[in-house]
Amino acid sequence: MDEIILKTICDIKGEKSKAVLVTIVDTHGSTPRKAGTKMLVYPDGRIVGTIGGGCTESEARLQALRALDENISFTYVLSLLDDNAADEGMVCGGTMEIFLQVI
């Protein structure tokens, strides 16, 4: 999946248009995936990559959109512990703090 991360990164670069890198760069307890795990989100809300699918990505890419909006790159604790993911279906019980990286 790297491969095609960095493909695409070089693809944005020569296309000169954006999109955000989203990396998870720590976890703690149970989490769909783990640090170092990366997927890019277009303007248009398109991904490549996936950091977990559901609602844990669904949410990263809602800050990916925030990212773009401002032209910021900013570091986003997603927690996967309250209520909210038990509601949702999540199995996970843990936090994924996520790097958000205009490129």
Given for the second form:
Amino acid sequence: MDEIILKTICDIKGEKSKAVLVTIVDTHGSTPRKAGTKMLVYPDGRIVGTIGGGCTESEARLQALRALDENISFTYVLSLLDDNAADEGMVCGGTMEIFLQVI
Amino acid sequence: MDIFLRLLQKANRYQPTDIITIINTPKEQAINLGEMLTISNGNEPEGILVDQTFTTALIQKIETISWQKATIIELEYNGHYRLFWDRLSTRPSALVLGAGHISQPVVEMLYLIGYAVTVVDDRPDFANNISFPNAESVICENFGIALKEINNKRYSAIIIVTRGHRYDLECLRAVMHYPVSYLGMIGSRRRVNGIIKKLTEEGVSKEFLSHLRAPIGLDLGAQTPAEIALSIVAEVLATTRKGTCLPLRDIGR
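Switching conditions: you have the form predicted alone, so give me the form predicted together with its partner chain.
Entire complex below, previous chain first.
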């Protein structure tokens, strides 16, 4: 956890606002970022930091908004398997587990 | 005080800290999800996970494991718990000695990859905040004086790129015993060989001299100041991240 993300969290809390801290907690196979990488998702969907971008990040963002709506923290597994490749029966990516923490 | 605020203060003080967060619990204990415990070197742990017994068991468990990287820990306690063990990562700091044409893009690129950079030079026309808008601090002072006042434990990388070899050597002597993972000094192969010969005659250890990155940088065919800066910063990164410096294409074929 680095000071930039900590500072952002403290700013959000200072404004009595909420957000979801998304942390990669485990990875398997080939993934863009490793365990410990973090991003923040605001209630309006804005993001600070990145867990690798692309469609898995937008899936993580949707799950973060669900966490905010339901006010629960949970883990979630993202698959980075390329759809077309998967259709062909080939697996070219990995999976990563994230923890979505309402702060 | 809020745990994140406390962590921010620890980050500002460069205080190494373990952070443990509950990420899965048995269904009936979902209330404990997201609870955090922090352990700073030499201090009492701060925070409670589930209850005191659980917290003590967890602390005993991580004391038996040596940290490799951020990872998941599992614990049985009337059900299955998973916890994420992370660490506070403070921004790495770099010291750039010299504020000339190569220094400017070096500082800019170090800033881009997340370094807090201190620049030192004795020329006010070069060592100023306008030339280095993204430096953490710019010190306009004689090198010898500036280096006496600097906290030498703070920096993980030192880059010596002053305007003259006399100053380079003066700086090198001053920082020789700093505990840094990267120490580089600019200079042609011939100049560098001369300096190494001189230092060897003075009794400087072979081990130290083999650690010194001089001539500085990777062989990228760099010509311009910005290109040379890129080759230097690439070498700093490869050292800290333990990269091989080989093209990815040629690795693992």
